[in-house]
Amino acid sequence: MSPDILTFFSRLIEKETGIIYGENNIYQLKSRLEDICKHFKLATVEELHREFNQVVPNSIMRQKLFDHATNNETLFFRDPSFFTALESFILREVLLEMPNEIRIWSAASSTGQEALSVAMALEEMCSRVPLPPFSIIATDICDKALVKARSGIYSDFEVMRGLSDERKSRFFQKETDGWKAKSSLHGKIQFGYNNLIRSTVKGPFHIILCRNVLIYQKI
């Protein structure tokens, strides 16, 4: 795989998504390009490069590239201190506005664990303090991640990562293929596609979550 081809794809990804591939993680790009070639039954990355240089590039291939470019590492209640800060901010700042609805945007929601964790945290708050209704918009650039997020189904391993037995019992139900978020929780979240480079999401929001995004961007 020539350096020029790697540079072509890294610059394309940066331009279209803001995600940076540098010396420290270029090996990931190499591996991901090879995975895309296998998916489309292309023998080499050079063939993939030619496909991207057609007069009319293959839109399916482009989306597959961006799906693979993203890092979808996530888990339930990632960084517990954040959820303590979230509750404090709602109590001290948001409720002072006396809103009819608390509106939250999870701007890089991956497979949905962040948005669901926030929804669970707010449901638990409701049992301690009076809160107005809340809604969460959860967006991501990765189609594959959004399919999973919309399904609301997670494996035993995924629910073990950060989800207590109490929360699992209260907010999820066992299915043959995993644990499914109950509709009373999942229904408060609207999942959708969005590219932060040219975002189409309309506010205002009381809280915008952009956690673990800037570490992949050039700032």
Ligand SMILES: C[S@@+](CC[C@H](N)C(=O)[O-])C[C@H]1O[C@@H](n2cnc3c(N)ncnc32)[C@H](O)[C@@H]1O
Given for the second form:
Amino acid sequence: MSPDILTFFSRLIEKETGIIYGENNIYQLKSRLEDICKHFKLATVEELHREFNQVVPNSIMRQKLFDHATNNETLFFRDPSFFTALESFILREVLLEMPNEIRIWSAASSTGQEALSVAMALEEMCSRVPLPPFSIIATDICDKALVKARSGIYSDFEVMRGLSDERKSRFFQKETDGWKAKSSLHGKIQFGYNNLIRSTVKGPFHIILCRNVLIYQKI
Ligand SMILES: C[S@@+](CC[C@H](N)C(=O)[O-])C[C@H]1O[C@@H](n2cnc3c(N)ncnc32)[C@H](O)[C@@H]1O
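Same protein, the form predicted in complex with the named molecule this time rather than the form predicted alone?
Next comes the full complex, and the chain you just saw is listed first.
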């Protein structure tokens, strides 16, 4: 694969998503481009490059490229101290405003575990303190991650990562293809596509979560 072609794709990804492929991880981009070629049944990355240089760019291929460029690593209740801080922020700051609704945005929600964890934390808070209703908007640039987030279904391995047995049985139900978030929880979250580089999400929000995103971006 020629260095010029790799540079072309890394620059395009950086311009459109902010995600950086540099010296340390350019090898990952190489293998991801090869995966995209396989997906579209293209023999070489040179052919893929030609597709990207058409007068009318192929939007499905572009989205596939950005999907592959992302790192979707996530888990339930990632960084537990964050959830303790979230609860005290709501008690100390948000409730002072006496809002009719607590509005939260998970701005790079990946496959949905972050937004679901916030929803579970707030549901649990409701049994201890009177809270107004809440709504969560969860967005990501990765279509594949959003499909999974919208399904609300997680494997045994995924629920093992961060979910206690108590939360699993309270908020999820076992189905043939995995553990499905109950609609009473999942229904509190609206999932959608959004690119943080040119965001179209409209506030205001009481809380915006943008966690573990900038580590992959140029700042
Ligand atoms: C490592 S995951 C973090 C998920 C979650 N916030 C967490 O902390 O567990 C990073 C997410 O950021 C998303 N992302 C990267 N660049 C983005 C952009 N420009 N706009 C929106 N989402 C982006 C990726 O698709 C990925 O799902």
